[in-house]
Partner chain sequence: MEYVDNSQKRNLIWIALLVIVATVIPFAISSFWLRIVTGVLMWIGLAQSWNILAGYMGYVSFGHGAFFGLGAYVTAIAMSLGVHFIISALIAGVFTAAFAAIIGYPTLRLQGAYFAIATWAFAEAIRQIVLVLPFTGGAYGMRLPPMLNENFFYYMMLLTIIGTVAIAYYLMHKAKFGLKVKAIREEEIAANVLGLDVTRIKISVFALSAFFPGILGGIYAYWITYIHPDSVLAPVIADQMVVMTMLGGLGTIAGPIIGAVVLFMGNRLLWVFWGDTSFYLVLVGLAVALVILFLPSGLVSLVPRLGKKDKPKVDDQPNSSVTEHTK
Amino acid sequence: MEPVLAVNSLTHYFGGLRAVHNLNISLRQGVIHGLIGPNGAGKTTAFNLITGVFKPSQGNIEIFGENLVGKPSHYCAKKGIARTFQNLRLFSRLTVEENIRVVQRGQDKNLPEKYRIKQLLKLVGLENSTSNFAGDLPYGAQRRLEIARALAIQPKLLMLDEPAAGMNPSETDDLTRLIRKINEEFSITVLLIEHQMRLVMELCHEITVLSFGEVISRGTPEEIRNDAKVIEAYLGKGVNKLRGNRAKC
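Single chain structure for the sequence just listed, the form predicted on its own:
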């Protein structure tokens, strides 16, 4: 089966700074893939390259076999790539319904627009907040609204950039269930950046780990959890030395 997303030898420089080097990712339909790494590892830069915010210095990006390099963000969206951002990008003085409506137009003509919006808001638990201003919602609800707005373009690939950032444990649990529901019910492929490892380990089928723009590990959550290179990238060499000393005791 042709991959939903194929990223090959992706490399990007900001002036003389190499932000991403030789990144390769292939995502099958229906998979949840985590892209993790310490701060500054190049994760959001990779997202910006895939979604047309930046043009890569080298490499290819394909969705269902079509090369997206050099294509603008709106073209990538039309091809089925939707994303959220680290920092909320809602229209805070528009209502919840209006935030969906701005991207809903021109989508599924077989469904009345109002009905489709109602479906999306029910999915994320905001069906009773349609007339509320987006900026007045609790933080966790704003995050869920941003996901609903991304889903309004009916994506094949949903890219979530730190969706649990700033959430408390209860909100994170709700978000975990929502992402799993989206993935399972609609078979939407998900590419996820996140620092909350509990969410990553519970949700992801496979994980790629970046450090200083390069892939240092790739595998299942269990494999990543026990990879010495990953532990070192997050916590430093001293941790692995300590683990080794404890093993000898």
Second form
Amino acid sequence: MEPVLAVNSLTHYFGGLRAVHNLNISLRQGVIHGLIGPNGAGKTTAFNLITGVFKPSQGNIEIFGENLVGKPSHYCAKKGIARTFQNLRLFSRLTVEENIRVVQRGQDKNLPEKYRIKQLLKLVGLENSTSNFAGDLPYGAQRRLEIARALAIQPKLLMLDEPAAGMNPSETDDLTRLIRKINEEFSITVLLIEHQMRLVMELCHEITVLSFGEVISRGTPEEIRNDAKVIEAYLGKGVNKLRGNRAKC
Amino acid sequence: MDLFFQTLVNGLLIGGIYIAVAAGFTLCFGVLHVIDFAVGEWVMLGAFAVFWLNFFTGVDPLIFLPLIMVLFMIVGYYFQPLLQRVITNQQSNALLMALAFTFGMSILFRGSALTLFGFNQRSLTTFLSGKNFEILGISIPALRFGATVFAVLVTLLFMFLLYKTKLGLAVRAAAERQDVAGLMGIDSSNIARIVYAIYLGLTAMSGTFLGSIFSVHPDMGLRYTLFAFFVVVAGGLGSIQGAILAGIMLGLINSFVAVYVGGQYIFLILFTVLYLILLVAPKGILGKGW
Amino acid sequence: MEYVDNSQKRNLIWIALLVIVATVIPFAISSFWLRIVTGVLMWIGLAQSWNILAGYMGYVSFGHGAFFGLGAYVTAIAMSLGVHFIISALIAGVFTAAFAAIIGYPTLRLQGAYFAIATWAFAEAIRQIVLVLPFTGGAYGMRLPPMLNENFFYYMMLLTIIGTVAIAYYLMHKAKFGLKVKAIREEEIAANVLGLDVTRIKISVFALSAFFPGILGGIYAYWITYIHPDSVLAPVIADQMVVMTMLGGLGTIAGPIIGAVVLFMGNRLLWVFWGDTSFYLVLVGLAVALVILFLPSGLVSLVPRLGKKDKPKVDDQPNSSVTEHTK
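Could you please show the structure of the form predicted together with its partner chain, as a counterpart to the form predicted on its own just displayed?
Then the entire complex follows, led off by the chain already shown.
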């Protein structure tokens, strides 16, 4: 079967700095794929490249076989990619309900039941805050609203950038259930960046580990957990060696 | 060919003065992230302050330079919190509000000057005015030469402060990240006040020179606001090296257009070039801006 | 929701009353005051146009006066070629809108202060071009055939302003388009990533905000019969659009109306007592500074009912509101 998303030898430079190097990712329909790695590994840059915020220096991004390189962000969205942001980007001075309505394609009443405002807000537990300003919501609620807003464009692929950041353990558990529900009931493929390993290990079917812009490991949660290179990257033992390699290139 | 070199020298000598304005302006933007639309009006106020000091005392305007600088630094030090209030007051689009605020100040200053001093032009005479000396057949106006030497010296002093001293390090840290600078024990609100004070001091001092070289009148601000914008946009907002290069470029465009194309086209060309630079290279011609 | 229905009914009655009053005004006041009221109307339209761009979309232009001046010149040129006034004014509107769309494409890629400087530079460049073009009369300007019918200009302005305000209200407060525009103001990148064609929306809004000033410039030119760069392209026109809107309240329909009335009336009063005085600029500058410092939401925020702009309705029973919204 054709992959939902296929990223081939994606490379991006900021000035002289190489942020992403030769990244390959292929997502099968229905998986939850984790993108992890230390800070500054290029995870968010990869998200920005895939959603058309930046144009990659080299490489290919295909959604259902269609090349997206050079296409504007809204085109990527129409092809079925939706995302959230690491540092929240809600429409603060619009209400919760308006935040959803503004990105919906078509009239709310003509959409499939589960994609209607009421259902989406119920899904993320915000059905009692419809007419609050998004900017006035508590932090965790803002994160959930971002997910609901991303779902409102009826995506095929949902990209979550650190959805659990700043959440306490019980909120994280709720979030884990929410993501699984989205994956199963909406049959949406999920690509997520996350630092909270418990969530990643529990949810993801497969994981890609980035360090300094390069893939250092890939596999099931079990394989990643036992990979020496990953542990090195996180604990810093091998960081100097990697730095050295990078300087040589 | 003589005309060409004369034009070149004139251009370089005008450009040198703009560097002083641009250096302060660009640092002000770097730390406060506010574009001061009233920059030309501060130049105008500096020129008027010197004019009246000279008018009442009869002492040479250039003698007042240090006094003007100190005076406007004090004004800046006490004016900045007002601007800061606008920036911190607003949760959203604070920077646009600050921009509109300085826009309002520019209208206020110009209106006040027009109301108090009227529309007529005044001239400032310094001990250098009207004097020339010649090098290789090219005549060099002493006042412009003095002003450019001054501007370059001030800019050098400025760069020295910024890159070689502890205060400079604090300023640069504040310019990078105000919150982090705060965590490192740098009093960023005081830094911002000092930076604004330096900016106003330099701007008013340049006003003294510009008023002596050209003339002093309430409407002179617009011209220098354009020049300041031109220099910092072309140089890249926040980049001092870029500002120096662009200041010289501005002087050259001014003088060559005036001689070879016609004085009435200067503004058309400058505004158009400014607009095009914004579209094509918003980070400045050196690509070093913010 | 009984409350909404009632308040809408009340609003409609108010609007009907206003229209009736506006229609009979020329027969009730002297021609001196009629000119002033016509001027107020024009400024309401100009401030509202700027508000569409700056208040709702968050793009602050300091050069919006250029579209007013262009409209005036296009109308003058068209009429000098024998085109009927109404057609000329419409051509002026379409021309400025199209022009805005073309320059908007590159200019709207700039953000914040860069956009403000670019529009300012652009407007000044237009003024300088008009000064040197062969067919605009340079600094001397152009004359239009005189038409000394104050009532005609009053009704022309009135009609245009009703159109401007109604379209602004519909697009920004009723239609989904307004939500998209505000989404751009709040988070442009997120709006784009979630499928809004940000470029197209921005250009449409920019063109719309140039369309009305174009027409108003045309009407003004014919009304005043003599235009030159220092009258219709003066920087003070853009200044006043900014000031009136900020004074009244950014991003509200009532704001620019209140701001225009207060500021223009103030201007005329000053003029009646002291003639042309630069002291007006002092007041304008002070007004901007004080409003930004102490009343950032403008005069409308003093009148709670008008100032509610985007404020959400407070629901007693949150659950019921969900059903309302998704019906």
